[in-house]
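Next comes just one chain, in structure tokens: the form predicted on its own.
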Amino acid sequence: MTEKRDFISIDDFSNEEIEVLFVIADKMNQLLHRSHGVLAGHLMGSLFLEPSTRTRLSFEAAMNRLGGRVITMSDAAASSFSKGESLADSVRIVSSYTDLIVLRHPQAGAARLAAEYAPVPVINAGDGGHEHPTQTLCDLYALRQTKGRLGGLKVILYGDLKYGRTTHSLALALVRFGTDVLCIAEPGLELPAYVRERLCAMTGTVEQGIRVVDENSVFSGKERQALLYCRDPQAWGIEDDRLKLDGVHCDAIYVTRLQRERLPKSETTLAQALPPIDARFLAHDAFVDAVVLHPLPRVDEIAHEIDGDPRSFYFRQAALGVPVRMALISFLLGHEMMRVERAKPRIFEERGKKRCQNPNCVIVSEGEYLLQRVWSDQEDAWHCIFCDEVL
């Protein structure tokens, strides 16, 4: 029997497994309109305990492409959780009845508790402000495919990058494969400090903090707050920590909408503070070969008049969803093979009694059956196994 594999971060595979699993998709690109049977008589569950359209319906659409069949649930209210049951049962109940579940949950670290729980493959698709790994995998294919490589790129994450959780795994990818990343957040919104925290301790890579600014007024003549992730700072022409954008040449703009769905009451006061992505910004020099990605759904961040723009991969990209989890399903039931490196997993200690504090981790809400563990990157700064969260 082959050993379970999960996928609730972007760190349970290696840049090698990633790469294979995009040769993967390219595959089943290519085969997607015809039948295929490969994992007829396979079932998986699809549990969406907060709204979803693309992710679910990529999803579903994936399983029922490779000749496999869905069962779901959309709705707490309408399912035991309403009447106390946890999650962890939750998932034991559903692994009898399946052979992989996907799981999205309003709570960060969900999907780690459920991989620990099911005998069956867990796939993350969205747990909390957490991370979103398989948007990440998405995101990814589609730099693939119109820059033609992952590495040596210059990426710019655009808008809420605190709650956004797919920025959460495309920054942590994005470096790993050698990408430089410029993070322009929405102020007050910039990444999350354990993010940052992994980011710096990646071999080579440097933090800068550092004011953009641009003589064109794409940002209509204020300077911009920004982090720089990079090997080598230099290499984009920084001066007195201000970098002209103007001397800037972008690969790829990613941008996310503010998440009012997910603003504490101390927050949701706050409004969309950086201008959208229009004619005029994409008119910048900076930008002329700069793809623009989302991961959707939009509201006013993207100027709907850039739709028909080549530089505007957006729905493409989510188009890309369906092959991309199709391969990942493969793969995680055994279908597809890979004879490459696997990432090195994580190594978890108990530590004493001292629990999460942060109020959106499932190990708040699921009780004490649910032990908690830590990992660290460093002897000083012990995380949360389910939500990364410093203890």
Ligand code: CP
Contents of the next structure:
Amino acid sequence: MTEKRDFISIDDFSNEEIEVLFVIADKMNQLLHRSHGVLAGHLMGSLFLEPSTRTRLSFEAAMNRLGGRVITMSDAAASSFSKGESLADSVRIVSSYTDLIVLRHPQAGAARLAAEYAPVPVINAGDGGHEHPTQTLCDLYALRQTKGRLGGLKVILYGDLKYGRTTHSLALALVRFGTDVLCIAEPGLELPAYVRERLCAMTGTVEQGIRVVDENSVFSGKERQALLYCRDPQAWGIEDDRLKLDGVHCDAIYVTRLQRERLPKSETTLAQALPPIDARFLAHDAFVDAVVLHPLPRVDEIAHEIDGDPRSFYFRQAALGVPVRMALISFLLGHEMMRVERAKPRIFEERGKKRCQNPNCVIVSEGEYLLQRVWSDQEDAWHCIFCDEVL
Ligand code: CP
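For comparison with the form predicted on its own, would you give the structure of this protein in the form predicted together with ligand CP?
Let's see the whole complex now, leading with the same chain.
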């Protein structure tokens, strides 16, 4: 019997596996409107304990288009979670009914926990403010379609980078593929430390705090603080920690909304401080060839006036979720093979009695039945296996 594969973190697939998956997605795109039934007889459990439009429906569309069937739980209040059933027990039960589980959950690390208890493959469809790796597959596939490659690009991540979980998985993937990432965050909503540390380790550099200067109009003459993750800062023309936007040729700008549902009470009054992406913004020379991506839903961070601009790719990006997820489901259910180098699995260890203190970590909400384990890519930093925060 082959070992089951889960997809919990973007780290679970190597670059080579992602590239092969995209070749399978190309094939799925061709088959989309034909009935082929390759997964007839398979059943997917779709557990969404947080609201969703795109992820749930594109996963369910993908499974249906492959000829499989779906059972859904989209309201935790109408399930036995509301009676206090643990996540571990719930996924054990759903595994006994289905061949694959897709889980969205409000706590960081919930999908990792589910994968430990489920004998069937588990896909992380978003775990709290932590990761959203299948959105990253859609984002990368959109970049590959528009730019023809995933490495050697310049991408701006723009908006709420702290609670916007899609940016965590995406930043790690982009830097791993050799693309430079410039992070322009809402003030106080920069990428979490555990992501930033890994980006620095991957680029082999220390984090570079810079000021983005625009003498024209994009930032209304103000300087914006930003963080740059790249192997060659000279390629961005940075002088004295200042980056002149006029000299940049940006390939993509990836926008996220303020994730109000995740802001702690102390931050709920935060107003959007960054200007929206609108026609004036896109008129800047830096963005002449830049595609605009967004995981959606949007609120007001992208003006409707640019929806018809050929650079606005966000609706097509969402549509690509179906062939990408068809490819992923087919692979995890053993219908497609990837004979390339696998991502190295993380080694989890028990270290002392210290437990994760992140109030949004699943280990805090699920309680004592979970054993705290840690992983490390550097000897001095031990991360919680569920939420990746340093213990
Ligand atoms: N991008 C995304 O996760 O959208 P939904 O919340 O609608 O699934």
